[in-house]
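Take a look at this single chain, the form predicted on its own, given in structure tokens.
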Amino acid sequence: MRSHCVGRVSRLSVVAVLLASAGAGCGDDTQPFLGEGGADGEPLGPTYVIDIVVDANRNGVADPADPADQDAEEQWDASVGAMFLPNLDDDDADQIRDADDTKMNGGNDALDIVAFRVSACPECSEGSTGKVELDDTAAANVRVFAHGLDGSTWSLVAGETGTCSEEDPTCTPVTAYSLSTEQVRAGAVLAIEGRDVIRQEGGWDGFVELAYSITDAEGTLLTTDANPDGVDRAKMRVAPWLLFGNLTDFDRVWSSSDSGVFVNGIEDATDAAKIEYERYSNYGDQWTQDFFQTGYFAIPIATQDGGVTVHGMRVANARPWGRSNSDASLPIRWLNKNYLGPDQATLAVYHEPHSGDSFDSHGNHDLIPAYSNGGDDYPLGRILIGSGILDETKAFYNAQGLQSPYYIAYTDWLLVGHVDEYLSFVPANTPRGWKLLIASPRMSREMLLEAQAAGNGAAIVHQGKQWYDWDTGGEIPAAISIDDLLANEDIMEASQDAQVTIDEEREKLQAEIGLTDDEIIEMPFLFGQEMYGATSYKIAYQPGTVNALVFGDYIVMAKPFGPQIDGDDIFEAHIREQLGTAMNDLGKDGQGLEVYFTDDWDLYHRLDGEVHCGTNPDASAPFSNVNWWETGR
């Protein structure tokens, strides 16, 4: 930090700024600043900057005048502290992460890396030079760039300069650059990019100690008052990654094209709420949620206005495997070819490829909205896995601070085992700003008791609808009267069973978060079993509707094809009461959600999957009303 140095930078953008202050000394003083003598009149000659400059105020811009950016620069706390992302986007559109090669990509890459600098010491004698470092550990996950004298260039000067691995030891990363007397003298511009994020507990932990120190010809550490050491020092913290739930401003959902029925049911949905609907066809896998999950990566940078914003990029974390033991099935390759672009990143966290099982799919993988409870304040919500997740991912999610430690709602009670088979979000006009929707054959079973009782035990459950016969690879009639279905002592018992360890989950839960019963939304339908190997497994009987895709104030399930009675389905008729009506304070504004159903049965449901597994939402920035750096975590 240096304190006898004061002038005055125009904001424009990070880099600009920089470059455009880069050959001054002391603002836009460019003469050697001399003290005003000692005792006897002597002068004291030449006064030394020996700075490093960081954007620890956050405003976007790292600037040599601003007291708030001298005096912070090695603090990280909810006010203060510098960062930078992690450059895992393609703004060149080569398929190649911009942080997997060694140039600066241009256009908006720019926006992607964050520039600090050293300030310009016109009085140094000819022959001193400049050393930056940076700790060996974050010198391993980051790239430093230089910008040349000439104005024009950038050249990669530090930190993992090659392609290092682990299979490859003879990679060193490089922990120091060295400046000219030149670029001593007239200040000099750099630049970070993140190659990595953080992977777990007790290994990088994403800050970076960036040091500062000029010698002289002589070899002489030069020292000032404000650096009596020499070495003048700032931190900076790579940006995490968070997971999106329910409750953020989607502006995009990604499915197959492989049902036309479920996609028109999507598409209303989309239309009617005006955000943008992608669908693939070139990739074996309809389970859209399954094979990679959706996040970000956000930091505050300058407007050229003078302001602050929020950039950033969409993350998708793939899946470890794919539809079969090949590399090209798996979800990082289709990812890298068919997500990966400008503010669209690609990211995989696990060790092996072809590693992991069901529970690895990331329906097994959700956000609890934000809550407080007691002393525990999560701010950004807290991350929901299920039962057997890699070890290695867990580790991950717990590592980037903001949405941990992750809580366990058992799932291997489950055929499929995800949590997204009995548990959802959706957002209320209520203190807590959201509700939870549960699973709740229960009900199920209520409802279709009062149907018979009321003489409608004929009634149809599954009218014209065919279950997929796994033995002959023909279909079976689902169609089943109310009367029969009833009588299915298999079902009635599954139901059973599994309502008794959803009760057990949910009272944990409510335990954990401080939910009320008046929070909680069941929503009816029944389970069924099927063995797998030795061992008995759940799994949705009727479409299970709290697996749903929530968007905003919308939502859109799995049409149940319950009995129609009076002309109404008596499922949809239930759940549009619940959900989209002012009953239960749900949407922004507590007058209900607007509630669509999508036709999933033969692609999703007899495959044991509905909406929520099909469907990927994600956003842009600003991704979310809680900036990260503001948390104090």
Contents of the next structure:
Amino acid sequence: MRSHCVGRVSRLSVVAVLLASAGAGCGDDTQPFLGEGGADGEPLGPTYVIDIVVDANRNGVADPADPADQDAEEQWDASVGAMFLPNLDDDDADQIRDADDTKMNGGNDALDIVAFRVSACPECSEGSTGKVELDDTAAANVRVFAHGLDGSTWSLVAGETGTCSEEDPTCTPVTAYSLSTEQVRAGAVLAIEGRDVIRQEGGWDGFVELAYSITDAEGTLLTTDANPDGVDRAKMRVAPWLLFGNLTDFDRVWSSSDSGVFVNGIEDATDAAKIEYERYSNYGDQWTQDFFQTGYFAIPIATQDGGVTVHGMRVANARPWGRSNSDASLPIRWLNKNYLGPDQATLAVYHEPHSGDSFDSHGNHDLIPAYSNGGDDYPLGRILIGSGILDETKAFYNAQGLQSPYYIAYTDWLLVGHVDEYLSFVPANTPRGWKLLIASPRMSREMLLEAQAAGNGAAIVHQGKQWYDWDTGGEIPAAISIDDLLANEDIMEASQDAQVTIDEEREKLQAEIGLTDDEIIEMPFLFGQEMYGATSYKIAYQPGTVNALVFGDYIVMAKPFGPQIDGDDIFEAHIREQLGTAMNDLGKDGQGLEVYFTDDWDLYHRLDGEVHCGTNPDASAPFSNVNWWETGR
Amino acid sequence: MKLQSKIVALLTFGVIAALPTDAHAGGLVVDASKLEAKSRTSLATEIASSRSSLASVYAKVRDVQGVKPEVYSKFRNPVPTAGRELHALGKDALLPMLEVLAFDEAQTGLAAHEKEALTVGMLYAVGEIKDARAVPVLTSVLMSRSSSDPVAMAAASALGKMCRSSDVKLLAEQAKGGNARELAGIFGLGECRSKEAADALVVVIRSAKGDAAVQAVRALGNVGSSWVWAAKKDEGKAVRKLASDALVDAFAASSSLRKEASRAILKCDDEDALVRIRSAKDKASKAGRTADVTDLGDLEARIVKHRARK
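Beyond the form predicted on its own, can we have the form predicted in complex with the partner chain?
Below is the entire complex, every chain and molecule, led by the chain shown above.
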């Protein structure tokens, strides 16, 4: 605190404190305090400065002369409090996360490391030494660098000083850094990076408690009237991991390049939206949504013109398992080679590689967009998960404290078991700003019954598509007439079962969020079932259009291959009307979304997934229109 | 995988001591030599005579792709499955599947969970064809001591789909409390849309405890499923009402059955359900059972909402 930062050593018994000038590093208070021995107004003895400064006012600079930094350096709330990033990207392109080595990396790594300062104490005597300390828990989770007095080099001085990585697990946490007399007198610039994220409640809470003290040549702790215990303290908080959601302003989409027809459909939409489309062909997993999850870390930093902007990195959180038992198939391996880069971080939350199951695929982990209901307020949205999911993942979600507690929509009735098989969210020009899309076998059946009643029972569903033609193709046609489909007892049984469960989950979700029926749009498709063990699990029989990729006012979903009646696919027409017109006030202007269909049948639908499963969007800074640090959470 | 671990859990609740032991060296799950001679000979003859005309179907049934690791590893949930793949082959697949089940295993070298997935999926697909020629094999699987619980349940399900009086009687016998195949019998009855099956399940609901009672409620909801009756082009009004009435009674009588009974009542979609629920609510009110009144009121509201959505 500014009022604590300077003073006379108490052992001189004469207290004469001169609040330092900006040059002395202690704010703008220029009124000297006159001690008892200074009847003539002259201060007695040297003036000492015991001051550590962080960017408490969030303007991107830890400024000793700024009272807003000094006054709030031990606080953390919606208005004030310093923060730093987990430095898990790779600015020097060595395919090692910057926090996993013991150096300050090149490129723009400096932007990912947050400076704090020790103010100069020019009147400190020869032999005085300073000490910056941090708490034990934090020390294991951060690295602290000190800038050389010559202004040219950074040295790792505290926090974790070993590599302490998977490759080299030697860990050497250091909780204190000693400053030389020269440094004490001149002041010092230090910097901090996070090595990790907050993992669980009861573990590291993300805060770093900093303490600065000075000892004279005789080993006596200097104290002042303002700092009677001889210690100046400050607090910093690591940026939490935050999950992107469908209302994020995405600027890039990932998918496998394996299906040309699928890629073409996605590309049409990304081109129209003028966002990047990243395709990969070097990983045998087309379920891009599932093997990693996109989120971000963010903090405010200063701009060159003196302003403040949001800086951070997008983060790919890896699923614990790959599609074979080899470590080479693990998603984190692929991500570290193909995703990791400047402002692109990677993360693994799981404890054991190859652990978990389908529930741990990230299509089973989503975000309900921002909402308030009663006393509950989720300005950054709320994490939505399905059944299952490793305990450490759930603990991680709740420990972030921003988009939690997570909400569970049950998915253990589904063959794949993911929330994205029946729930999605789209932007709307309504007070809430979004609407829920929900799977509706009921609506599909009613549409088919209506078509049948109108004399179109012979119209074909899934015209030209094939089931499971792995080797020869075309020998197990999926085409089926409306009459035959409605007479299929197995599909009807599965679909009604699914509908009853969907209705249950819908009612729970409505009560939790306060959603009205007008804020829910039913997406028509029937469910089938597969008996596995002693249970019949449900799976989309028609392409699951709710399982859609959403970016901005664009939505891309599976081509439904519904029956053509009067020249139109009645399912496409229905969805275009519901989502692509002003009927439901969708899109930022309420005039509807830009609706795209892509043929996902061969590589996705018949392998039990759809468009959302096969894509993954992410975003760059500023990541969100709500700054997490302003939420008070 | 969670789905796999569920199988392990199911293996623990079966009581199979009372069942005869028989090996099935020839078929995937049955040894044809254990079949009654007439059935065995008849099946063998039909299989032999259809082999050339259905050569491509035989080839596909004998080489199911969805249980091969290199194939199912591409599924979104990479677990082996066979049911939909085999069901998609249509009725022509019946004899090839019976051959694999009882005479010639065909796909060897599968891991245990892959083999079980193949068996369960094949039994499911056989049931979908609803051809009585499968009954001897299905009965043998159901009654075999060596059938795992999931396999027995799949066989029972297939028998339920046959839905002949003799099949219902067999399943109802198994569904009696304490029987080794109690849950399989209940499960199978749920696949038969008939008054006889509904009656049998109502009896089970009145006497069963714990998981068996919950399963019976679920099965009765299946029997009364309005969407399935519509698919059969039969309103099934009498059976749906019978089922719905029994389910409302079960809902009113037992709080442990309410979640499942609520779902089952919705599936039956009987037009008189609200009347019976209100009657039950009045009785509960007069008896001062306030918690029951609340639950019945919630059920009533749910049905009203459900009907409004239609």
